[in-house]
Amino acid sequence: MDFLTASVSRATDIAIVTHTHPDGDAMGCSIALLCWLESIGKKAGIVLDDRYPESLEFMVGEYGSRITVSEEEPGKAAAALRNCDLIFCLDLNSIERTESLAEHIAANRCPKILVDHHLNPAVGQFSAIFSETGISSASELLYNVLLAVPGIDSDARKIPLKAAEALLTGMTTDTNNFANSVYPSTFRMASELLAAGVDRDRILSDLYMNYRENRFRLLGRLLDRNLRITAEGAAYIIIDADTYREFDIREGETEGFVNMPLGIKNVRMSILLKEEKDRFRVSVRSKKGVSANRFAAEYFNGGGHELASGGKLLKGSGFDGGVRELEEYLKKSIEDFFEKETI
C-alpha cells in the first residue's frame, strides 16, 4: 500500500487501462479509480483498446470525456500511454489482454500497478500487484484497496459517491447480481456501500431494465433454434455474423446469455461463441466440479476463473473459419475435455 500511495503522490499524469472488450467490472473499477484520483487532485484518464458497451453509458456519464479508445483514436491512445508517469492495470492478469495497448504499456518504463482477481498474474510485468482470486470481482478488490488508502481510512462514506456507485455496479455485473462468485466479503462490501448512500435499485434498473427489444428477439431465436446440448452435458450456442446483422445487435447486448443454459438440470457447462471479423469470441460458464478455466485455456487460447472464463479462436487456426467447421471443432473439444476432466 505504501508503494501505491507514494506512486500516486509523485505522479502528474496517470493512465488507467483494462482488458479489451471491457465489461461491467472492468468499467466499474476503472471509473471508480478515475473518480477517486480526480477527487485528490490528480490528472488521470482511461485508455481502452475498444469501446465499452452502450448499456454501460449510464455509469460512465460525465467521465466519457476522460476516456480514450484506441480503436477510434490510436494516435491519441498511444500518446496517453507514452506520456503518463503511472499506469494502473485493472481486471487483467497480463498487459497482453489490452491487445493494441500492450506494446505502448510495455514501452513506458513508469511504475505499473495491477489490481486483478484472475488466475496467474504476469508478475514480472508490474511494479506492484494487488491480486486475489477468492474475491467476487476487480471492483471488490479495488474497493478494499481504496479503503486502505490515507484519507478514506476504512470508511466507505469517504469514497466519492460516483466511485462507490461504479464499484457496486462492477461487482453486481461480475457476480451476475449475486448469483456466482460471491463471498462473505462481497455482501459486506454491498452493505457498506448501501449505508454510504449508493442507490442499488437505480443501478439494477439501469443495468437490467433498459435493454433494446432486439436483445430479447435474439434470445428467443437462439434458445429456439441455436441451443445444442451434448451427451456430456455441455450446452453451446453459436451466433454467426449474419444473425448479428439481422437483429442489429450491439456490443454488450448478449451479456448474460451464456449463463442461461446452466439452469437446465443436466447441463454442466455452457459455451457461447460469437463470430467477429477475424475470430470467434468464446464465453464459458460451468457448474461446480467442471473447470471452465481449463476448457477455455486448452481449446480457446483463454482462461479466467474456475467457473467463468473466456477465450478466442482465430479464423484459420485449426479450421477454415466457417461456423460448420467451428461446431465440429467444438464438439470434438467437448468430448476430449470431458474424457480428461478429473476435478
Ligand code: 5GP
Contents of the next structure:
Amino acid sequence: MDFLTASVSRATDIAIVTHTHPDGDAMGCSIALLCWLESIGKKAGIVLDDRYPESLEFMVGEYGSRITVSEEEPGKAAAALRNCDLIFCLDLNSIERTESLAEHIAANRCPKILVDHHLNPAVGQFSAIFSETGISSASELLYNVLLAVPGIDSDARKIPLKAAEALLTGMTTDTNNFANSVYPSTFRMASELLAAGVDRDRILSDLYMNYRENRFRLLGRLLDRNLRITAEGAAYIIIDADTYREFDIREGETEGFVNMPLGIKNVRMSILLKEEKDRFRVSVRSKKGVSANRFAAEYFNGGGHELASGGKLLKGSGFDGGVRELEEYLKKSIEDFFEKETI
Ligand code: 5GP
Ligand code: MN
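For comparison with the form predicted on its own, provide the form predicted together with guanosine-5'-monophosphate (5GP).
Complete assembly follows, chain above in first position.
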C-alpha cells in the first residue's frame, strides 16, 4: 500500500491499462480508478487496445474523453504510454493481454502496479502486485485497495460515487450478477456500496434490460441449430463470421451465451467459439471438477480462472483452417482433454 500511495503522489501523468476486448470488470475498475485519481487532483487516462462495447457506454459517460483506443489512434496510445510516469495494469495477469499496448508498456521504465484476480500473474513485469484469485473480480480487489488509501480510510462513502457505481457494475458482470465467484467479501462490498448510495436497480437495468433484439434472435438460432453436446459432456457453439453479419452482431452482444449450456444436467464444460477477421476467439466455462483454465491454456493459447477462461487461435499461424477444420480441432481437443482430466 505504501508503495502505491507514494507512487501515486509522485506521479504527474498516470496511465491505466486493461485487457483487450474489455468487459464490464475491466472497464468498471478502470473507470473507478480514473475517477478516484482525478478526485485527488491527478492527471490520468485509460489506454485500451480496442474499443469497449457500446453496451458499457452508460458507465463510461463523461470519462470517454480520457480514453484512448489504440486500434483507432495508435500514435496517441503509444505516446500516452511513453509519456506517463506510472502505469496501473488492471484485470490482466500479464501485459501481453493488452496485445498492441504490450510493447509500449514494456518500453516505459516507470513503476507498474498490477491489480488482478487471474491465475498465474507474470510477477516479473510489475513493480508492485495486488493479485488475489479468491475474489469475485478486479473491481472487488480495487475496492479493497481504495478502502486502504489515505483519505478513504475504510469508509466506502468516501469513494467518489461514480467510482463506487463502476466498481459495483464490474463486480456484477464478472459474477454474472452474483451467480459465480461470489465470496463473503463480495456481499460485504455490495452491501457497503449500496449503503453508500449506489443505485443498483439502475445498474441492473443498464446491464440487463437494455439489449438489442438481435442478440436474442441470434441466441435462438444458436441454441436451435448450432449447439452440440459431446459424449464427454462438453457443449459447444461455433459462431461464424457470416452469422455475425446476418444478425448484425456487435462486440459484447454475445456476452453470457457461453454460460447457458451449463444449465443442462449432463454438461460439464461449455465452449463458445467466435470467428473474427484474423482469429477464432474462445470462451470456456466449466462446472466444479473440470478445469476450463487447463482447456483454454492447453488448446487455445489462453487462460483465466479455473472455471471461466478464454483464449484464441490466430488464423494462419499454427492454425490454418476455416470453421470446418476448427470444429475437427475442437472435437479432438475435447476428447484429448477429457482423457486426461482427473481433477
Ligand atoms: P471471456 O470468455 O469472458 O472472454 O473470458 C473469460 C476469462 O478468461 C476472463 O477472466 C478473461 O480475462 C480470460 N481470458 C479471455 N481471453 C483470454 C486469453 O486469450 N488469454 C488469457 N490468458 N485469458 C483470457
Ligand atoms: Mn475480471
